[in-house]
Amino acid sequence: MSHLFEPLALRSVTLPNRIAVSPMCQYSSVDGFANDWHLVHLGSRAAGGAGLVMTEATAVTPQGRISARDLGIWSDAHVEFLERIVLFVAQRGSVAGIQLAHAGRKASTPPPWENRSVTLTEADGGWPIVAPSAVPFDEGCIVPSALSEAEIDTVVAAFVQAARRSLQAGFRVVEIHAAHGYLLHQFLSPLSNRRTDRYGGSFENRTRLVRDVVSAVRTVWPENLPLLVRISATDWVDGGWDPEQSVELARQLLALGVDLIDCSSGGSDPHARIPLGPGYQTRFAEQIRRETGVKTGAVGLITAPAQADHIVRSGQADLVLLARELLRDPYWPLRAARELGQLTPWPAQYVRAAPANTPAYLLGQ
């Protein structure tokens, strides 16, 4: 049996395989509401055979949106359509997960197809942005307001309420977004965190908010359901966040009830020199898994079925998350199963697309 298609147990939830849809912003919401685009986008990946289908970064507050078109879960009204998506994903045999996020100083930006890497002013349809410190992300970006400790408490509370609504919508996996230069990562990294209070300076202080969010979310997220955290394992900048700090953070998060660390990288510095290449971030997943014992997910330029299977087979990670490859081909898992000699059922509606030698019982006949 292909290792990529082995089930993965996370508490009471069992993923049918080790393939996950990585969170990918769609910039298609109005006022944070999911709609038919999200249903089709996520539903087609479930029909395509992914074991875990993750929403895009879903804002826990309006201020925390990357753009005005981001998905949100800051209101009870957001739950109804998300529930519809979760139901469809489950009907296809996949598990629905949601990524909870706050963009911090990288909020209030235009959709990427407008090709403007700037912070929008209120006059341009933007909104005031916040961060650990009054340090802009890049030239042309607005200087954010440094959060007070009281405001930090409201951020923690927003994650908690978002997790409660996620449960109401039926999601069975929650992931806290602490990567890619967004708010929680901004607190972790010395590049963006210049605070001198209990949230800045030392490793213990810079990681405090992430630990506080995880602990608080665990009070409302059921004990039998898995909690994931996405981190940027390195800033790719000297003096920034690095793999050694990631290992120690993962060790602490494991003790707080985190079940899997989703290992990405970068995002804190727009000028970082990142050595892009096939599986370029997989070594971080392997290191964190080996040194802490926590389950990990690998993401980043994973495109070939044999490559993905090797990552799991060799113990580099427990889960493989695909992003652009699943945009190009929503049915990549079905193609991967065929290439790896794995018998995986096709949706009955798609039997005409199945290979000629597919056994009848896999075609719903």
Ligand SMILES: Cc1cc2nc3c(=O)[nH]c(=O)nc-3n(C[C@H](O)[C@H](O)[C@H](O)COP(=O)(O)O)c2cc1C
Second form
Amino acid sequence: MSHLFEPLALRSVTLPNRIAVSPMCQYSSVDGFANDWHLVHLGSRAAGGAGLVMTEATAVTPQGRISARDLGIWSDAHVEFLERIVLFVAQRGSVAGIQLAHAGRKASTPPPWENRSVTLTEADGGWPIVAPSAVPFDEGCIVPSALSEAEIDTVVAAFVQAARRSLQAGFRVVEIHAAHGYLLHQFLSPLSNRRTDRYGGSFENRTRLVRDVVSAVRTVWPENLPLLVRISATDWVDGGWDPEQSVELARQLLALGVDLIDCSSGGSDPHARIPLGPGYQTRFAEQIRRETGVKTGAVGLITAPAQADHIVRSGQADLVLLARELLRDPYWPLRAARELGQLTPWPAQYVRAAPANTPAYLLGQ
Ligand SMILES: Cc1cc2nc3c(=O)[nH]c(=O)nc-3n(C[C@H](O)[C@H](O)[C@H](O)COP(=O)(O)O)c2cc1C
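Now show the form predicted together with this ligand, given that the preceding structure was the form predicted on its own.
Everything in the complex follows now, all chains and molecules, and the chain you saw is the first one.
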């Protein structure tokens, strides 16, 4: 039986445990560049023992940023600092992953500590936004322009270039962001996709862009490295994207070379009623894993070591992603190992704080 501290093999990459840092926007970049904040933020979570340390949503084009402060990888110049972060994470024995994203109609907003629910106009420092259809996210948001088929091709190409640069930076895991109401999810969901061409209407058409991006990225992302996709398994809205469609999409993505589906939810409709509670999205990871055989990641209000361990032991998911709890405590994995009676490596600098029963070979790593 697998457990939280058992390694997870994904192609040639072995995560040392099943705990991942869920992608979290830091709104701390200028012109998309990573900086000391990202190094310390991601580096401390690697020092804390997470097996997979994933960057925040990293924009594949400047237009695809949620805010002007987002991390980006739309130019070769972005690679250098990311490489430094990847190296530090690897030196800690963790695996560095990058989430590639385009925000679509949810782009061009202020950082959340200002006011998130508006689209910034160009006069206020924003930029023109795009989407599958000219349907705004919410009242007060600017109406996006619908992408032409030629423009869709440029989006696919941007994901490919971003994946190529991610490889150059040394990342060993790439996650395509197709969740939370951002561009790829906007194509999936009938709530935001009103197209009548080959990218809209039927399930096959709405899912085409995600398949195109995955297939194109797979041509540059090496065969021996894992590719993940984050989805919102449901919009939590009648007539929206739902778990049954997620299962079918997961089946198709598995066939295209996706190694793990990271199962989140929501983000398409700001008025959706979401039944928040401990592990409220885990059932989607469980359903998709059971019905398709693809590996899954569970995320959402997972905070207790026993809860995370149970998710893996009971076969609900292969990987557990934590976001806010890892902001509260970057050393959560070290603490969880202790609480669960599991052994895990400790950084040399911290060995005097390690549990007394930690064997010598795990100290000073
Ligand atoms: C500060 C912050 C930033 C986030 N940014 C991203 C992001 O860049 N990409 C993403 O897929 N999810 C993002 N999320 C969502 C988290 O990855 C996670 O799915 C969500 O917070 C639920 O997990 P939790 O209950 O462990 O926090 C963010 C969440 C937080 C709190």
